[in-house]
Amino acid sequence: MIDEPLYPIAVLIDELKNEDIQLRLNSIRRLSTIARALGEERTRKELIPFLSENNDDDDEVLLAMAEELGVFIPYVGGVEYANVLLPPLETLCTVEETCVRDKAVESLCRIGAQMREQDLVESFIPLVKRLAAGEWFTARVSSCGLFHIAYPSAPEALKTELRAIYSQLCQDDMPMVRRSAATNLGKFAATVEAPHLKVDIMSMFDDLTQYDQDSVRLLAVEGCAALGKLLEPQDCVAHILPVMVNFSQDKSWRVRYMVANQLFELCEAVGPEPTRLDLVPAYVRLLRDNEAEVRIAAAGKVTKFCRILNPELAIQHILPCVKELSTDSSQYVRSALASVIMGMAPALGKDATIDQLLPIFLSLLKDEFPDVRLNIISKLDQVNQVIGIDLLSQSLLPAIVELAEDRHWRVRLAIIEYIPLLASQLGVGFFDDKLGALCMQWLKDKVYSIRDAAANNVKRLAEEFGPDWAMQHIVPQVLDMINNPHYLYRMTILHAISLLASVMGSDVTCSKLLPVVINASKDRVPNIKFNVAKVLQSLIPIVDQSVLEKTIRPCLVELSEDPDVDVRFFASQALQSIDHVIMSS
């Protein structure tokens, strides 16, 4: 018989040596439970050494272990014993599988952030140095992600050594190590003192930007914006700006793509004048790049660029490119442009929007690719704020009406979702003339999502224009459709009635809506009948008790005896709701 305290570790050992990977995984995921059973001291002396020696070759098990150890400080006795967790994680930092190493680095960072300064110097920094000097590249890759934790607590001499080590990693023979150094340079730079930032970090940055592999250079681009924010504007102009401008003409499209994504952030770091002189020409080059992916990335930043430039500069330099992009051969470029172009209107002002942007909006609204049309529709309110509703209705409304009958249902859906906003902007008179009939037409659409959205739309319009308007313009037309020969359309009308009831109030519900629902309970299709039961249940809070007893309950009692099981189920649910309401009142 095994002693009781030894039992958990014995089970763990057995399960971790089991051939079944699922058993091994489960035992790793229960490490915290096992640690609690063992107690803090035995966890430190038995469990952690066992895990350090565990040479499981399955990446899933190792990944789970790396994750578990990151939150293990409470189980080993708190922060003063955190250093015992470092050996197993150090081993995991050297494995071949990237996701295991990344998780081990993440856990080490989490533990290092909580460790005492003395422990960092005695245990954590030596670990970083060992990994950085590792013979196998995986250790060196992992070490790059730990410097920003180790550096702040190091004494001055060690800080100098750590900067030198990181500099060596930036010149490593293995591209994977350089990539990791480039990725983590921004984090490390944020912990380095200002004088060393200009000298040491910038020389590392220069090494990375001149490497011949584009995978390293594009990660160095990411560091440009991070470093730009740490440096003074004049240093940023001297060191970072020339690199970024050079990268905007890099032979690799991936590097140019990264520049297109990062350029806007650098504008904020260098200030308005260098932006106008150097970054705007670079951005224009990217907007006209021969690779579609680069144009997509650049087009996505058009609005942000226009906001930081004055309107004259934007009209002079950016707008001609926007016109070209609106007729780009790639539908994805046009789609990226359509998703942001509406935001240019406030930045350019009313006159430029009317003269220059409106024709572009109209051409994109008629684009053959549905996503382009969708992206324009979803941002129309931004233009309305600038040019006013009269001009919007004259120029864009005909295109919107055309899209309301678009062959792609997602485009119709986007229009429906935009209708309440459009209604509030157009006002009741204009809405009745142009869009009222469309809203009813959508209730009979072939696609369920459109019918469902149309029912919600009817409710939102009733809320926007008030019950009196709804009584005159919506309720009669909706109720007329309950006799449609197709049962799916009749179901949509029942759904619309249940939504309208909450807006219309008790009187209209009892006099107009309820009789139609009661009549539908005689329908021959079971789906209609159980939907009647659901609608009646939704009306319970709206109508008064006498209507519940005289009208709704008899109908539900009849439905609860229906041959169809679903009809009986929903009718009995509704009857229980009535009983509950009556008992509580």
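Numbering follows the first chain given and starts at 1. A quick note: this is a predicted structure, and the numbers were derived from the prediction, not measured. Each form is matched to the other, and the largest set of C-alpha atoms that superpose within 1.5 Å is called the rigid core. What changes on going to the form predicted in complex with the partner chain:
- Comparing the forms between the two forms on their rigid core, the Cα displacement of Pro541 reaches 2 Å or more.
- The rigid-core alignment places the CA of Arg553 2 Å or more apart between the two forms.
- Core-superposed comparison between the two forms: CA of Leu185 displaced by less than 2 Å.
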The other form holds:
Amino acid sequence: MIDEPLYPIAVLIDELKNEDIQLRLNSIRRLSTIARALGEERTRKELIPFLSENNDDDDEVLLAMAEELGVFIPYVGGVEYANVLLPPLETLCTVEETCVRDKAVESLCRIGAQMREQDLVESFIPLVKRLAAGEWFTARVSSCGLFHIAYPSAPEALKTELRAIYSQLCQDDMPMVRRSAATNLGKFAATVEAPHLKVDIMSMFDDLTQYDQDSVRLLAVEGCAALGKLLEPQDCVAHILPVMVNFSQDKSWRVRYMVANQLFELCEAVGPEPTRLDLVPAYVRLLRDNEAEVRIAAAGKVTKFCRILNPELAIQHILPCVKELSTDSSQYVRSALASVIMGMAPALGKDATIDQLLPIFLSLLKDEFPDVRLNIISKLDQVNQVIGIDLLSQSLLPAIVELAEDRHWRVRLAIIEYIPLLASQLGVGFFDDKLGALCMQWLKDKVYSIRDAAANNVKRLAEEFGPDWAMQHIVPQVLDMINNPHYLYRMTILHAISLLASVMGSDVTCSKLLPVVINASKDRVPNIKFNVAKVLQSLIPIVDQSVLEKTIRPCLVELSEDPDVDVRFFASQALQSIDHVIMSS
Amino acid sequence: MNGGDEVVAAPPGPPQLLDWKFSQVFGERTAGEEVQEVDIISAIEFDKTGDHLATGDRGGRVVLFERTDTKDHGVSRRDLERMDYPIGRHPEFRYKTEFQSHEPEFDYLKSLEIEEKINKIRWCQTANSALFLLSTNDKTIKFWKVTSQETSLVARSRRVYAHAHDYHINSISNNSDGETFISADDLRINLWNLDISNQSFNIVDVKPANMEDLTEVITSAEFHPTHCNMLAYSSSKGSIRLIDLRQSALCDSHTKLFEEPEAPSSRSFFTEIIASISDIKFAKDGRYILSRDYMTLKLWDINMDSGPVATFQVHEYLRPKLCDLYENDSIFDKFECCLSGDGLRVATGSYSNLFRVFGCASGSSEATTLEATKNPMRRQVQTPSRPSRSLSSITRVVRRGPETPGVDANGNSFDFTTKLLHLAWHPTENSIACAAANSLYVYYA
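Okay, that one was the form predicted alone. Can I see the form predicted in complex with the partner chain too?
Next comes the full complex, and the chain you just saw is listed first.
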């Protein structure tokens, strides 16, 4: 990049003003190149002021600019000049597009974190104050995310002022500002000294938690977990725990939904006894909430929660709810449960898993909703570690077969993706008996994506069980199918062959696979013939030079004289590759 | 509280009967001018401050007007209000800009033409010196940003919220949380985040499993002005449902239901048709909901679901004519309604370019009929107590299309081709903007 001539730099600078968005974007993305070419001083005195005045209206350009400026300190002459980067970012903090503002705040934080303390006091903190007092809510929203950078460097009096300003933001007229204050409270609180934390921050927290717009309260929930980690356990129990328990019974399902997601994080902060007395009952209520969305969130955290509790508590209180959820009326609840329930096995131990969890696994494996079954199968390895696969395998097979034949191709696709995992967990024996036939059947699926995935699957199985096994159980079956009357299926087989070749190695490729491919070059369908050319090209690195010359080249030469233009094209491409290989060797 | 469809003299005591005066007209027709279909105004909306007014038309255009009477002096409007500035000033607007919001489209999958007609406009929170608004036609909602660049104003479509409605969108409404809005069609209400155009959440779905069981459709929906969790929607059966988004992600069950069954004695073939609510609006304080059906305006207290707190007869005189109105489809006309910022008065449109203003404060019997012309009060003379004047003596602007003038028992004429469907009340002052075909009239009191 450094060696780039000056001419393109002039073009890039010119393009910053171009009408074409793509050109402006292109130029902004290479802002560092421009800066390097201009040198530090001109970057400070010309480029940055130019960017500050540039009120581009395109979000993509603004977003790119916000991002680039975040790493611009080296180009303006190092940390001592970092403050020249603040004005353009300050402007970007006030635009209406949320993602641009967020990026500008992120970049300001990045720059602020490197700035010298004196510069922070002289330029960064005033910027935060200006934004916080901004006329438009966008500026005030952005300011909330900067306090945690500004605060630590501020002298005592300024710290008091910053806390007061943040408190104002927590009571702003605009719910958008309050939401931002709620979202960033945890970060800010982490920088505030303990005595102020208990007084000032907690009163801000109270303001937010008591606001009647649930869109604000639900973000305050996130603050609970963050603040909880900062406070001493007894303060956490006294101040945060009651709020969280209240929130868990909030009128608004969105607030309860957030609690269901966050509750487990508070367990460690309050300690085991309050967890047992207050948080477990609250969590159990959420697992039994009226609103399916809340149960979905709660069910998704069941494993994380159980890992924190001791096994007795989990078995006594959580497990009965899990049983209920496994037959929940909402398929999405069951699906959320199925995606995590296998992880409970290590937390509960072998006996409880066999006695209590296994029946639930089995019932979920028979669920009418395919996602539920798939989620169980996808996490099979977790339970395998605890109780082994044998107890499950009887139920697994019908579930897999049913999914393999599901009428929705996306379901079939999902199960194919898990076949290598299943193969590794179930072992060769089980696989040979039950699943091998399925894998071949998918190669003849009506849907292209399935055939494509099936070809990949064949390759991954060969990798999993090794070439010897594949030679016996995969290769002959696959090669048989090259005689399928439908050309699309023959094409799938060619694709599978090219994938298998890399796993099987040179000998098998030359003796078994190559003849089939060569034979296919006489197919009556041009699509097959040019795919033969492509496959042959892919085999070049695998086979010997003699094979290249004796077998592959003559075949390609013949194809290169084919009446079909596409066949000729791909054949000549492959021939060029051969020439290239031979020349370089 | 008993409104009548005739004009009543000002009662003693507050609130005073308003004296309405003509302020402005935009796009006034000259005699003999044909109205182009595309020019007919189909939506009117003031922004929150009342400094801007937007109209949409059947040609898919949005026209913006800005207030001129507040900007020529140093003192802010709020200060002026505090000083109790002498009356005599009233909102005046000037044309600001216009842009093509929607174009006619064709849905090839369904073989359906999608009209460009703007069904609704809603102003959004200003995030900087630019103006932001949502506009929608039958299928697609667009989010616009209007900025001044050098000397000209530029409108840019910031986001397009499409492909979420199988039926025609009748309403859009911003939430007080500043980040979400709803869109409602005949059978569903969707919730959007303003920042996200590629997904929305269906929160109300009244579509029956079998379309043959369909008995009721959604006609209008609006968010509560301050409670971000509450919204109301009206139906073709004359009911209003209040739903609480906190209760459930899918709000198929309502929190409150407001309806007033027609007395069995007056039931007829038309009962269900005229019960259909064409528009609902929350009052600014959020306590009352105003609804318009074909015959009446009704004011509901959201704390009282036993019946409306007030009913204002708008079209009672048309009752004998319902058969004709059904024949010519006028019975399906969708009249909008609006409330004054102080909640003391309500207004709605009618035929012959008339609109009516009723006092709804307790003790008020204010009921004024105005005509969307430069002389709005001339209808005042046609009170039943006076002998009706011959209409032909009043020179009227030439109207398009066939006229079906008639005179009812009270001497009111009705002309079904000139209907005043859209109107809006200024958020802070007694000023009404209304559309008569392609003309926008502004009145003040």
